[in-house]
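Taking the form predicted on its own, here's one chain by itself in C-alpha cells.
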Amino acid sequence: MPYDTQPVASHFIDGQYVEDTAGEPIDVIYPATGQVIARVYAATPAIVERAIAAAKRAQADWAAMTGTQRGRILRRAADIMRERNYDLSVLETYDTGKPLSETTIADATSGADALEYFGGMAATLTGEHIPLGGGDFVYTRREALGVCVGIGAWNYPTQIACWKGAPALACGNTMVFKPSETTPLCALKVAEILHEAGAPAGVYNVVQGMGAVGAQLVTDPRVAKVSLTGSVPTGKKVYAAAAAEMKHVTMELGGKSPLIIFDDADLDSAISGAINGNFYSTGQVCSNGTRVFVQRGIKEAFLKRLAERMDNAVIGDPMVMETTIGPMASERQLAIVEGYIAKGVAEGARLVKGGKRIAGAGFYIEPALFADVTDDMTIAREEIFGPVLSVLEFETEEEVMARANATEFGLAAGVFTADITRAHRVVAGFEAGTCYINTYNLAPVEAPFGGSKLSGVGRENSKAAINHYSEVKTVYVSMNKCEAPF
C-alpha cells in the first residue's frame, strides 16, 4: 500500500507524529500537476524546543549504548528502507517531481546505504594508544559531540536526511532534521524507519518550517553541531551563526563544476558524463558539470551527437517508468531556470537544442543545450541548479585549466580523455573537492564527497564523515611520580 502523501502530522519529535496547527502552512505541491497533494506546518518556536530538548535528553543514554547496539538499529532501518523501496520513491517523486525511474534507484537506496555503511562502522570507532619514554602513554576516546542539527535541501530529501543522520547517529550523538519547505515529505518517513528499527525516541527528530526555525535551530546553545546542504548564500549565513558559537559545521554547497571533454575521449561515453551531469534530475544537483568544455577538434562532432540522444530523453509523467525527464521541482525554479536561457541567448550563446517551456499543467521544461559560450557569460558563471548545458570551446590543456579553475566554487570537476596520464594531471589541477576521470556525478557512500572554495566545508560520506560527527579526547596517562620545579 503506497504511503498517503498527507503525513499523519508535520512533525516527528520524541517518538511520535507531533502536530501543531499553529505554525505558518505549507503546501505541499507536486511538481507533476501543480497542484496541493498534502500540507503541514511550519514549526512554532514551542515545536522547536520540545525538538531540541527531546534531543538532548535522548543523547546521553544513546550515546552510552555500545558501537554494535548502535550500528544493529541503523542497519535494521536500512534494512526496512530496502524492503519499502518502491513505496519510499513514489513519495519521493510526490515531493520532488523527479521521475520513479530515477527514484527507484538513487534515493531511498542511497539512504539505505548510508545506514548500512556507518551501521556496519558504529562498532569500530575507536581510539588509539601511544606510548611514551619512560612508561607513560596517552589513550584517545572518539566521543559523540551531542546534538546535530541537520538542514536539507529540495533535491535529494530522503538522501540527505540519512546521509546525515547515518553518521550522526553512529557516532553516538542525536539529530534534529528540518527538511527543505519544498519537499518536507521524506524525511518524516526517515524518522519514522529509525523509530521502528529500534532508535530511542528523540534520537532522531523531524521538524518543518523556512529560515526562521532554521535559525533557531542553529543558534539554540544546546546544539554541537550544524550540517547544512543548499546554497552558497544560505550557507554563508548558516556557517556565520555557527561560527558566532563555535559550533562544529558540514558545508555541502553549490557549484558552477567543469566537465573537460578532450578530443581523444570516447564520444558517446563522455557525452553519457555530459547528460548524467547536467539533465539527471533535471539538472537539480549540485555537483553538475554545468560548464561543459569540449576540445576544439570534437566540437561540432560532440554537439551533433548530443543533439541527437537528446532525443531520445522521455519527457513526461514521473510516475511513468519509462519516463527519463520529470518537471522542475517549483514553479519558482522553473522561473528561474527560464531567466538563465533567456540570459544566455540574449549575450550571444547559440541555443542549439531545446529551452523552451512545456505547456500544460506541471513545472516542465525541455532540457537546453548552448554552443559558442563563453567564460563572462552568466551561465558560464552562476549556478543555474535546472537542465542547462553549456558547452565552451577550448584548444589546450593548459588554456582549459587556468579557464575550468576560474570560479568561485569548488565542489566537483571531471574530465574525460584516453590519455591516463593527462587524466590524473587534469585532477591533480582541479580547484574542486570531488573529481571525476572518464564518469561523472557518482556518489557512493564509501567515498568523501563536498567541495573547496565556496562549495563548502567539511565531507560527507565515507570514513571522513566520522570526523566531522565526533571529536578526540586525549587522555595523558602517567605512570610515575608527578614532579614540579617547587
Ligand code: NDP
Second form
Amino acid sequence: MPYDTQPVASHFIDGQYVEDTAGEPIDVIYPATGQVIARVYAATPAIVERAIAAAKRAQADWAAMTGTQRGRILRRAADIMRERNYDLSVLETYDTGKPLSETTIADATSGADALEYFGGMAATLTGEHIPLGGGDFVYTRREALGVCVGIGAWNYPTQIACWKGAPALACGNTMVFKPSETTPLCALKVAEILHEAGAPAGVYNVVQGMGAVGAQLVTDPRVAKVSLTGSVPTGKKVYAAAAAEMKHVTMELGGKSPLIIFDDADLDSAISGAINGNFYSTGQVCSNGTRVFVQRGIKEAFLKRLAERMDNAVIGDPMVMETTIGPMASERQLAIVEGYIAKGVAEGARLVKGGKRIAGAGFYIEPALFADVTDDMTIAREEIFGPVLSVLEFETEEEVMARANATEFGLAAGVFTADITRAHRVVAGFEAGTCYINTYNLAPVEAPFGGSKLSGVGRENSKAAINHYSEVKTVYVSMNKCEAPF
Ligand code: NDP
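Alt. form predicted together with the named molecule, vs. the form predicted on its own above:
Below: every chain and molecule of the assembly, starting with the one above.
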C-alpha cells in the first residue's frame, strides 16, 4: 500500500486523536480490491460520553467568539483542504472506491466550498430590528443551538462531514460527527484540518460506530440538533428519537427521482444528464434521476445513443485518472444492486446493456440500462443506490407529471426540453426539493439542497442552512411605562 490509510486513532475528541480498542472492531475495506486497509474501533459508551462532554464544554466559548473569528478558522480550513486536495482525494477513493477522476473534483473541493461559504457568512449572521408603536421595538438575536450531531452515509464521507460541520460551526455550535461504518476515514481528516486551522478543542469531534452509536448520540439530552444523511428507514428512526426530546433535525434521505426528457430536447445533452444522474459515483448518489421518462418519439434514438455512450465508460482501477466507473462501495451494496437487476429482469423489464458483475477482486458491476420499465416494477419504485438506469416511455406532459410525482420520495427531479415555458411549468409541478432544467445532479454550496415528502426535512447548503443551525431569540424592548389592568 503506497499510501498510509491507517488513521492515527479511531476517534477525534477534544482536539486530539483518541483510541479505545474496547469497542467493536471495524475493518475498512478498499472496494477496488476487497482488501482491509485500516481498522478502527466503534465508540464505546465512554467514548461517546467524552465526545459529547467535550462538545458541550467547548460550545459557549466558541459561540462567544465573533463571527469574523469563527469564519476565519473555517476559511483557513478550506484553504488547507484545497492544498491537500490530492491526498484527501486518494483517501476518499480508498474509503469509497469512487474514481480519482471524481474525488479530485467533487469531495474535498466541495467540503472546502462549504467551509469557505459558511466561513464567509459567519460574520453576517445577525438579528433584525422591528419597530413597534409608541417607540417600543423588538430586536432578534440569532443564536446557536448548542451541540449538534451529524450522522453520515457512505457515499460522500468528506463532503457530508463538511456540509454539516461548516454551517453548524459558523453559527456557533459545536459538533459530534459519526461517519458511516463503511467509510470511517475521511471525517477524521476534516476534524484534524479544522483544528489545525485554529478550531478550539472540542469544537468538531468524530466518533466511529454503527447505528447503536448513532442512537446514543441522538438520544443524549445535551444534544440540541441532529442532522442525518442516510436512508428513509433510518431517517424515520432518528427523527422519532429526536422528536421525543423536541430536538431540531435535518434529514437528507433517499430518493427515486424522475428525469423527464421531452422530444424537443437536445438529445446528447439529455443523455449527459441521464449519465450524470445515474452513473456518477457508480450510481451511489441520493438525488439520482433513476426514473428516466423519455417521450415516445425519441425513445429508440435515446436508447441507441445512450448505449453507444455507455461503451465509452472506463470501468476499472479507481486510482487511474482515466477511470470513470469504480466499484460499489461495499460487497453488501453490490449484492443489493445485483438483486434489483435480477428483479428487473424477472418482472419483465428489458436489460438493454450491462448489469453483470465483473469477475475478479473488488466490488465491480457494469452499469445497467433497462428499457420498457413500467411504473409498478420494483426497479421503478424502490431506491437502488447503484448504477441502474430505467427508461420509462411517456406521451403527454400531463401524463408524465402524474407518473413522476406518484412516489413517496421527493428529493430531486429534472426536465430536459427546449420549450422554456414548459420547463418552468414542469418544475413548478414537481413534488421535489431540488429541481433541474436541462442539467442534472449539480449541488453547489450556494443553492439549497434537500428533499420533500419522505426524502427529508430541512435544507443543507446556502443561506437556508443557517435557519437549521440557529434559532431566533426575540427581545421586546419597551420605551414606555409598563401598565397592568389592575
Ligand atoms: P443508512 O440509513 O443505513 O445509514 C446512515 C447513517 O445512519 C449511518 O452512519 C448509520 O450507521 C447511521 N444509523 C443507522 N441506524 C441508526 C440509528 N438507529 N440511529 C442513528 N444512526 C443510525 O444509510 P447508508 O449509509 O446505507 O446510505 C445510503 C442512504 O443514504 C441512501 O438511502 C441514500 O439515498 C441516502 N443518502 C441521502 C443523501 C441526501 O443528501 N439526501 C445523500 C447521500 C445518501 P452505520 O451505517 O454505520 O450502521
